[in-house]
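Just the one chain here, laid out as structure tokens, in the form predicted on its own.
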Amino acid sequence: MTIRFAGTERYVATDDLTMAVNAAVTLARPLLIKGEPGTGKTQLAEEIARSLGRPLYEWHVKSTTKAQQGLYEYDAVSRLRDSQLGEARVHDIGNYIVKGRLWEAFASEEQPVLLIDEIDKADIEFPNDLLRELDRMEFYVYETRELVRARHRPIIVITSNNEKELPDAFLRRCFFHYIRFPDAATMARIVEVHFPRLKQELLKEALDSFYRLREVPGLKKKPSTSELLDWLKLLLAEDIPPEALRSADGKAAIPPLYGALLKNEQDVHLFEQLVFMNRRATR
């Protein structure tokens, strides 16, 4: 049976997207991807897992992750506690054994969906720590002398924030994809997942506004999707008209509840300054 991806009534995924998913499964490669926060790279595994029916595994990826325990972890701190107290399950080495995400979706009895998300905020040899195994599908654990094999291959989501270069050997094994920041209309496609029942004058210029924002030159951190979603509820919430989002005269103005857009006091302070330059330069 042939699996295909079209992205879900509760995420919009563009034609690039859809095709890029696909063809890593026909491919039976990881699918690599890269995009900024908030495009919903570690969504996208869900939802493939969610269209197809499949069981997810997550692994989440931190600066101190090494690439061993996505496969296992001996824990000889509880069986050295074990024997001192006379425990007979200590004989068993496989006790201690502690199975880990890539075991996890090795072992399931149907195909699974595997993200490992983030994967460039480990160290970098992590990435390819992990070649033989994603390459052949099995792992040794030696302290059992067990070979541990995939029943299926997982459909494998690896997702990176481009914190650092990934290495060549691993680039070579995937399928790779960048999410482009959705454009004006995509982004009402998504924003009428969520919120169905939004006026169109509200949502206009809301996104009016919004990209505006993105657009100001030297912004320390872009506002992303997931933030334009926040804002959305809160305008909702306090009955902000669409009037009060709209610029007299087309260029930026600071928007009401702002703080859900931007992050830090560095892009706050650079936005007033321009809107304080704008309004001397119409006077």
Given for the second form:
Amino acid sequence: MTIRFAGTERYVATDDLTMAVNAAVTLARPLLIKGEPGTGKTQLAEEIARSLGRPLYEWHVKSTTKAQQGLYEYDAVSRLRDSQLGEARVHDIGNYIVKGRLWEAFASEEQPVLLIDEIDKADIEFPNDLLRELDRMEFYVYETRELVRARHRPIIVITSNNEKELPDAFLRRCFFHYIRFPDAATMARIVEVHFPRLKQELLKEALDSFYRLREVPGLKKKPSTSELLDWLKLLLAEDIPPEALRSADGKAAIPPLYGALLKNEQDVHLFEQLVFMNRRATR
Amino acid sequence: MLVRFFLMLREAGVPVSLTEFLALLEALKARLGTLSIEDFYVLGRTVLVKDERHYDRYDRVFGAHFRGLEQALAGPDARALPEEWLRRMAELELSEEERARVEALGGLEALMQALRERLAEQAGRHEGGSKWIGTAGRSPFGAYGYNPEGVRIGQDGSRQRRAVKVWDRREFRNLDDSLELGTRNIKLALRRLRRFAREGAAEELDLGGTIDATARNAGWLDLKLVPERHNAIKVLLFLDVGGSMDDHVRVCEELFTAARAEFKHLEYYYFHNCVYETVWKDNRRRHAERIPTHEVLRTYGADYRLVFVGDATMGPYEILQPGGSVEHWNDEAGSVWLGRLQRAYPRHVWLNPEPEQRWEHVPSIGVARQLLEGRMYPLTLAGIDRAMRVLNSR
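With the form predicted on its own in hand, show me what the form predicted in complex with its partner chain looks like.
Let's see the whole complex now, leading with the same chain.
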């Protein structure tokens, strides 16, 4: 197998991320991705699918999601209703089995990419319930006494936001990568990919004030890559000149449209106070 | 060789199992990567380490195990400093005079040795100055410097990535859970507290489940019960304020307040250094509105869990002597009050933000621990875990 993932024209993958993805693909292990919010965890699966030309199945996990729902669901209520209406199809239980995302991925004609998004949102037992399915790539449908087996072992990407600890047995079966917050050089590449015609000076000024903002101590939610991209989009849309990002004394300017970067009123408040204090100090 | 690495990882507390070790061997066999040591570092981390909290431990073990080895492994494209190249550069680039000065520093070998030693000493990135490695200085090492025998390190692209080995930079240090609480891991700590709060297994009717099961049963009633989740925990928080403690106390207060919804009751009181006959609820009016500790003892029943937060760093007489308080005259010693609180609330712990290794050197911490019968825990994720376990046990 010689498929290699190396980022795409829309997604900048660092060397260690590339290595992690390729290791997971080659050895057919699920890849668990963690990292600060907004560092492109979910996007990764889309980009893997894109660059390898594989279909993508997304399974977004919520707090109420059960592992069983990824396999299949037995729609008992509509069967009950049908039985009262005297429908003929009620005799075949197979008519009421609804396939889940995992089943769909298993049934795929070519090797698919399966994204299990935010696995930590679900109940603590959720990962444990999927052990055998991820290990052997098969499961049993009790209602129809049928064994479903993957035609091609999917490439599985799992993301987590660290809301819950994942069980050891589950972790042992996965490869793991922690996406770090990109350094300034990588960030410049990421912005380049998203806004190819951004003026160099605007980019530099914007990145400077972005990193300055991240340095502000005590922020509840530091702005992340996705917020930076949103903010740049706004700056472009409003046609803000680079000079506006630079203040007269070289520091302590409130960046315009900073609402896109700070998502929390306490943070905005704290930031304004700091700027105010700074101004008084430099005066 | 790798077996030893594997065992060292386990010793350092990275939970690696045989499955993962075999997976690593499999990955090596599949010829992933170009077999450079950086690739091996990343590959090993991907396969063996499953939690960013353990990245730092992995880095340390990796550094310890592979130090020296990288010299032997270094191929032509290794990013370790290629001595051959340096030597040739030195011959080509340096004038007679400059070469003499290199000799003055002890020759190239000595220079490289000194470099290695300094890398070992130096922790962070550095600019300017004349000793450390970094940019724009007059030290023999680092990029963009003035020193003619300077070793250029990391002159293209992401500078910081080259000068020091990735694993020696130890960037994941603050993800380790034996670290004290900060803004990042406060969320994790909160989760521990929540788990602590959710106890109790009374059963209640699961309405949705019952309807579902009944439908599956084609209309025959099938009752389902689920364990009831109720928050029965009551917490009494005693926080040490004033002086160096304020930051830690704030973190801790936020922590418990954020978990407040999970507790049935959460009450907090402040004290300074040690508990005496009065405590207070409002820090700004601590001298005006004091509450007798006896009143606290009367108000809250024995089912409250008592959590002290404080560094317990003071003169031992502040705990042991009547009149020992630095703020006022106390008729009874702090230890007496501590004893009363302990008897009133059998389930109690003390969280101490001081690093655990320092405890032995502070006499008053020793005294407090003795009084608490060892129930003092560091204010770290792991410490909170242990403390909550003690609070839950009967």
